[in-house]
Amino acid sequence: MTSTAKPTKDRIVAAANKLFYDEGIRGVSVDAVAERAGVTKRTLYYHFKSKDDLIAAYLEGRDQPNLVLFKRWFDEAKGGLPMKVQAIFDNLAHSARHPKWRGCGFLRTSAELANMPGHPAMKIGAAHKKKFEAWLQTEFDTAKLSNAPLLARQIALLLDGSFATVLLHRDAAYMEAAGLAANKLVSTAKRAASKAPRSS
């Protein structure tokens, strides 16, 4: 199916995704999105009441694909749990070396909307980050690691911190360093779990 054969709403979201990710939400007008989607501004506003609704749709469209990608990297990684967690960082580091990489769309959007905590896109971004954290916690619970919620939060902090640092320095090695730290945290938790007395 060609882009012109896509439903109009899908074309608008695809255009917004490309422009907002590349240039930021503040730097892109509704007119620019409509032009890229090949529709009139009136048509865009038929599908989206406001630019805010379009920004929310942009992040909603990134939610599941990103989570699925993280899970795939995790599942396909060789080695035990520490290596599987590290693989998320290593794969992101590979992506970050692409010249078109612009960091995490959720974090960049939240930075642009920092003075609007009630914006629907802020809620979508927060929910996305919580889903990632909850998924990690489930993996750690399955592995019977102690304090899985805290460990999942620590890994999430390493991930988001590395997103910000790599975007600042344009050096993907920071992402790899964060991956090594995540590996060590999970390895330590695994060793602690193996030494813990088992309940009868």
Given for the second form:
There are 2 protein chains.
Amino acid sequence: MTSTAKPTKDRIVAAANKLFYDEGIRGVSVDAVAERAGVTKRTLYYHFKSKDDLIAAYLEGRDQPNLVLFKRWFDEAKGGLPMKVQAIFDNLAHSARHPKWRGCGFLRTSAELANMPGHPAMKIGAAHKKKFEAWLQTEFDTAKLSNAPLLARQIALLLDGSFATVLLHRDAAYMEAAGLAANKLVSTAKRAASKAPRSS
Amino acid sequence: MTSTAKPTKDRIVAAANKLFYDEGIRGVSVDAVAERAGVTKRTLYYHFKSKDDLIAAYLEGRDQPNLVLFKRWFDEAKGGLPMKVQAIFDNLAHSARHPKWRGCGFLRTSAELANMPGHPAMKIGAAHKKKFEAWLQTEFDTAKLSNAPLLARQIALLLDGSFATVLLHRDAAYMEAAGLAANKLVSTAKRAASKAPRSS
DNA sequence: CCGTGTATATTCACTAGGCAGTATACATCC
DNA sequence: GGATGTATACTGCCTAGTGAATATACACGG
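Given the form predicted on its own, state the structure of the form predicted in complex with another copy of the chain.
Full assembly next; the chain just shown is listed first.
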């Protein structure tokens, strides 16, 4: 027990992650999370001051892993910038075909808590999406594309549209359609950049 | 009471629409809907056999009005096809700036019920989105664009991305960015169509 | 080496209220 | 008198959150 032995708090967050993602925030009781973590509810409330606090921890725990995954898909893809962007959508389509896939935890939480705009979970979700957008923007800047901020935003919109749409239709083909659109938008921006190196 | 006097059932659906859209499905009790409709819960259960049934009625009631609105925005917009498509996004951005705006009821419901893929509400939501996509496709077909089905789908993806993203960030500017992307995709398809009238 | 103190971590049992759905009865209209 | 619609009052269960006690571990004085 000198260093790593799965601290209770981590087990609780892991349980929350599994249950909240699978069944939704409001569909899962604090009791259920505690039970899955193998802890009494009172212990859970020792580590988290409220369910809202637990929801925030759940989303915090998804932030980095998600971003790292997207970047890895981008980096490992072959081809030019348009293909690398498209690769994110194609990899995501593959994930989405898994029966346990339930869309984007951030987006689904924001849909559930739409009537609480100031909720900590909303801030964490917004920050996560902003990070993704900012990362894309740096990639586009590096490639000397004009209007990188707008383009990054549009790609992010396509991605979030995929999440929402595929969740509704249960058809991952939508994700590939979004990937093609993203490819086209990036290609167009690239062509424009080579014709007129500086933006207007 | 010969013909039109707001039948009880309609008042219940109206109450459900208001509350479910504002606060989410799981955040609203059947008691709350009954109270707002000015009816006892027992009466509500006379007209709807379960809460799920009421949820379905809530979404059914939003289907046509939403579609009609989109079509009107499209029809009344000035300019060519790309501008007419973009107009949908711009009008939506205007709506989204209203403080009571809560995104797309269909998408939010599907996010809440993501763990119940066979739920009637999911089918109604999916059918609604399919209708929108199909309508766009006919518009693109009429304009003799090649690959109208794919393009319609991509516009729908941008639209749903807007709903989800603006709900999270509470920033309607995302909707306008999506509108620009939609404009560009349609413009590009149009140019391609005039160069090579038949798709490959 | 032993006792005592203190902070951390955990448990059992509980409150107070909300939830979906129902048993039963009463009214009203044809 | 049967069909339709509404109301009162209820069941049984689930919910977030808490009060009070307990276990564990490590620090320091003797």
